[in-house]
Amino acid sequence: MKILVVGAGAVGSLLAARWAASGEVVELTARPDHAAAVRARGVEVQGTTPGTFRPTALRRLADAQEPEAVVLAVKTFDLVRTVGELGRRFPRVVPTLLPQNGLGVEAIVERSFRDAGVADPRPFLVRAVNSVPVTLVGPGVVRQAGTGEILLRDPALGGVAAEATALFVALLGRAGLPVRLVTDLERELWRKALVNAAINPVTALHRIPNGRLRESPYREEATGLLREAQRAAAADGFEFSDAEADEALARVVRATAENRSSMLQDRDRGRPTEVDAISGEIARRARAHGVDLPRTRAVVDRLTARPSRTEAT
């Protein structure tokens, strides 16, 4: 099958390399460097089931061939752009997978592709939840650090998009790659969105890996961020308790100890964050419901001001 990988940072670079080890014809569109390094070498995958693989890279998107499915692996600030690039390129849309961090990013993709003159792209959008942990490490090389899984809503549920589904269902499969089927997704990206939370912005203003969240003053400061995030879920209509909550920071904190956050890697390179699809969405659904966050608005300015580098590690 024709697979398009859209935006290759560490997920689609390791979803890219896995399919074309699975025998499957991939094309992935990075930044220039990343792309050039992978058409050198490869995608080099460290760390958990390592190897080198050979997907076709390319640095623009009008270069690709026409799809039977596509990642759009690109961060949540990318999204409205790249959408309304991929529907100009390719006007009949195929089945898209949705990996990225936050909430609602599936009305961001379906109103991006209705501007861009499809009709009714929602049948084709396939939304998941990862945690799989991958890195990239540098151009054209990441490091997989565990197992993890994919979470997909199942398509014997039915619904507008359960073919589209089922494909990826059976595309991640053939790859190796773990898929857990459930029946109320929206829940799970809830539950994400919570650990999110908690670990992408004390991670990314102290600048420290994961696993210094076990340690005071950072375990505090994440449970914080917790407890409003389930304030807000909890007003959108999905309860967590304190324990089931803290369970979840405390599993993921522990199988990622040793990585450094998506939101930190951004801040590191001098990119922009995911901080405002993640927190700020969390605190704009919390207000509208008449619910304050102060600490999740606090860090959300903190991360959208301008870098300091002076800030403790």
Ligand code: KPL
Given for the second form:
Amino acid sequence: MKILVVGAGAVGSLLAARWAASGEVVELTARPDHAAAVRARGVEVQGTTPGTFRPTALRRLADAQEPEAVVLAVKTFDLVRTVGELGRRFPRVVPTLLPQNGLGVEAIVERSFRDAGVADPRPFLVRAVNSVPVTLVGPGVVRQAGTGEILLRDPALGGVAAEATALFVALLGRAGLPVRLVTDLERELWRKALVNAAINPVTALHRIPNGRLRESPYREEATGLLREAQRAAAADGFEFSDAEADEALARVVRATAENRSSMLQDRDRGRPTEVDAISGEIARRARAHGVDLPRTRAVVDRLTARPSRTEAT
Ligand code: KPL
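Here we have the form predicted on its own; I need the corresponding form predicted in complex with the named molecule.
Below is the whole assembly, all chains and molecules, this chain first.
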């Protein structure tokens, strides 16, 4: 099958590599340094199931062949621009996987496809909750630090995107990626948002790997953000007890202990982070229900301000 992976960050590069290994025809759009490295040497996967695999690297979406499936592996804040470009290049939408962190991603993508002239993209949009821990080590090199899993809405439940979801269940399974089918993806998106709201800002601000969140004072800082995110989730109709939220956080911290969070990786590279799409969106949703989240607002402010040396500990 012809798969187009748009965005060669850690997750996009890993998926492209795994699919190339399982015999799919994979094109991966990448920045010039990454594209050059992948053309010269392939994608080197270190860590779990290591190896070197050869998707075709493209520097521009305009050079892609008409795909049969797409992965939008760009950050949430890049979705509007990328979907616009994709919709204009390929007006016939195909099953499209959305593995982003954050809330409200499907709505952004749907709106952007419609703005690009696609009448009803919904049957093709497959939201995923991704917790495969992967770091972009450098151009053409990623490290998978553990197994993790990819949650998809169970296609047996039916629904508007069931067929497209079944396609990704098969594709991810063929590539040996761990898929778990769930009945309530909205709740799982919130669970992941709680975990991201606790892990990502603290690891990015202190420049620490996820595992150090088991230590003081990082543990208390992360728990404070977790409790605020739980209040936003509850206001949105998704109650998580402290025990359930703590368990979700502890499990991800344990499974991704050596990983540098995606927000820390962005910060290391001096790139914009997803703090607004994660913590900012949580604070806005809470605010819409009259709930203020001061700690969450504070990390959004600190991570959107100019990087300061004193924050690096
Ligand atoms: O989703 C992640 C991220 O870094 O964005 C976790 C699961 C926290 C792994 O680092």
